[in-house]
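Form predicted on its own, single chain, as structure tokens, below.
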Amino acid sequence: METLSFEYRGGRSVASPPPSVLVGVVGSGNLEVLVEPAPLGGICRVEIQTAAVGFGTTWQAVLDDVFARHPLADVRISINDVGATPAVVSLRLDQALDAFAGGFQP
């Protein structure tokens, strides 16, 4: 297992965020994403627990892309990964952040 941490600045806070949003399931080749509001001084903090060791650069690229689409502040994102592909990571993050920001249509 590897633990990775990333921080993003320059995002916007959600006016009325839900207490939390959870998408995905931890299982073979998948991941779960938990998004929670947090008083982080304008930072979006991402903590990742992953079984796929040595892919920090790939995680950074995926998260940079996601943050460009979802520039949020005062948010904590926790990811538990069991080897999901970058496309699945991006999809799950989009789902979670859309739901958190109120733009998700089930």
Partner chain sequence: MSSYYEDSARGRLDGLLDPGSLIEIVPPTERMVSPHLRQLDTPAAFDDGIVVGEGRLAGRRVLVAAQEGGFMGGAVGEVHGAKLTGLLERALDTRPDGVLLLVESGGVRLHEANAGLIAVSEVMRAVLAVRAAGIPVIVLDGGTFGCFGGMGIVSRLCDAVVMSEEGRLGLSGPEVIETTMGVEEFDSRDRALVWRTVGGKHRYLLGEAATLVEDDVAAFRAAALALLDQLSDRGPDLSLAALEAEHAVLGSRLERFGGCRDALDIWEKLGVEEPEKLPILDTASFLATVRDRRV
Second form
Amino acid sequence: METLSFEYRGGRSVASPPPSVLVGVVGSGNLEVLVEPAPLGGICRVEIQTAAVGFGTTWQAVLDDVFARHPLADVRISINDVGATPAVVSLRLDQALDAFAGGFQP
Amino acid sequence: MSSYYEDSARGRLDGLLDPGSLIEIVPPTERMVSPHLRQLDTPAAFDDGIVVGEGRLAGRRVLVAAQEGGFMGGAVGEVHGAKLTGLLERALDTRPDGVLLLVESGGVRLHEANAGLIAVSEVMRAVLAVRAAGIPVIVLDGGTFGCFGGMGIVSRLCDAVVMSEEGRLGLSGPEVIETTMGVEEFDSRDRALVWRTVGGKHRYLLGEAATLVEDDVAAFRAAALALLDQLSDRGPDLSLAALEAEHAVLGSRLERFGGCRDALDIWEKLGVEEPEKLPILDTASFLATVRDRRV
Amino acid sequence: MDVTTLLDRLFPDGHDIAADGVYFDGIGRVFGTEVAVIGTVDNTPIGIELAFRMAGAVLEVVRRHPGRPILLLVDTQGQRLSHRDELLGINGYMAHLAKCIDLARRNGHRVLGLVYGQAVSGGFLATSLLADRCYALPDAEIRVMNLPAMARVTKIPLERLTELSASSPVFAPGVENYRRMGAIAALWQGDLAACLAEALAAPTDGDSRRALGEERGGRQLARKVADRVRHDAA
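Now that you have shown the form predicted on its own, what about the form predicted in complex with its partner chain?
Whole complex next, starting from this chain.
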């Protein structure tokens, strides 16, 4: 197990966010993403618990892209991962953040 | 049609309950995760693989629990089991119209085996306490991982089980039997054998499942509602007379079918004309074919 | 401990117990109280016939001897692993046995379990774990699965499991682990008749195992989580 943490600045707060959004399941090759509003002084914080050790740079790259698509502030994103591929991680995060920001409901 | 088999626990609850009526208790944001998995290098889930809450089913007040097979096969650990027990005990206080258990579980979670086993026995006692208090408990079984181990026992403690053909219900899973006793005892890769032994059609014919429905969330909803209304008229019965009647049924099952080695033999004894055709029938034709043939 | 010695030590006032293969039942007398005894020997796997037979014995006690305490002495390596038992719905037979034990309790019978040999998984769930209280002899074994098998299934190295089991009661076999987690009320040693008499006289107040497990430090979360789910506002 490895714990990773990332922070992004410069995003925008969602006006009236839902209390939380949960997407995905903690199963092999999959992950769950929990998104919650949090008073973080403008920061978007991502906390990851992953079964696949040593993929910090891959996570960094995937999350940079996700933040570019969803520049959010005052958000806490919590992830439990069982070795999902970058494509699956991106998909789940897009689903979760779209729902959080008022897009479609997954 | 929305497949119950392929849906997640949360997806099933969404389709089952009146829209927007689910209020989850101890939701994922509480992060009430298993305290035992991390030391075994195993990821935790924010809900420990089970959703519990209050909701409405066609206006009736229900308590619900849904196990997520995608997380460790829906296996019961300390927190998972305590959520289920707590929900059942909540029914003693709030007296809902019924409790719905959307089971999907391989049984006890080995990573916390002792805690899981004890938790299942606490669930068992809680189910019986709820029923003894006159509140019906209904099981829905149609998930990918089926319902085995301690949860297979729990299911048969309840008032009624709703299954789809794809649902499976038993005690020891086919893989466990094969691993321990050998492939000649139970070939777990023989899908047809597995399904006709522990699948919904056979369980329905034996009388272990009260209702057989298509693999459709709406069909499960309709069946649960019908059972709820039926049970609210007569209420659960755990009297000596009821258990003596159950004893007689199980005794005659042993006597009639104890020598059978395959489901096909049992179906033939039940008077089904072409038993080998049952597995390929769709649910509606199956139900029409076996009418008056169930135990 | 073999079952004859066990019965003699539990019932110094005498017992009248008949064995039939791996199954036995009958009556024991302890300090003037008649106790119905139902049990098995030889670490027997519990299949549908045995579950059915035990259920019948429990029903008979409820029907013919209202209020008589029941002592379960079930020695089992677990449920019988067989295709044929699954075919016939062994989970339903186990559930039936559990319902009968629960019926006895609800009808005012004190139901006690004593693990004197082995207690494993499904065979334990449907019997002694449904008792008002379950006890064990110190040299008995309780488990779900032994560590080598657990290592194979979970793919966690055996060395790691062995190392962790020294400090954690949560997965390794052992009566002391089950005592710490609240499922075993106490270990019986010395004067077994006195232990039994004391257990028969002790008040019962629902399922206190979570609270015991918390108190003994073996299960830190079960009571707390169940209480929250029971009482939290929705």
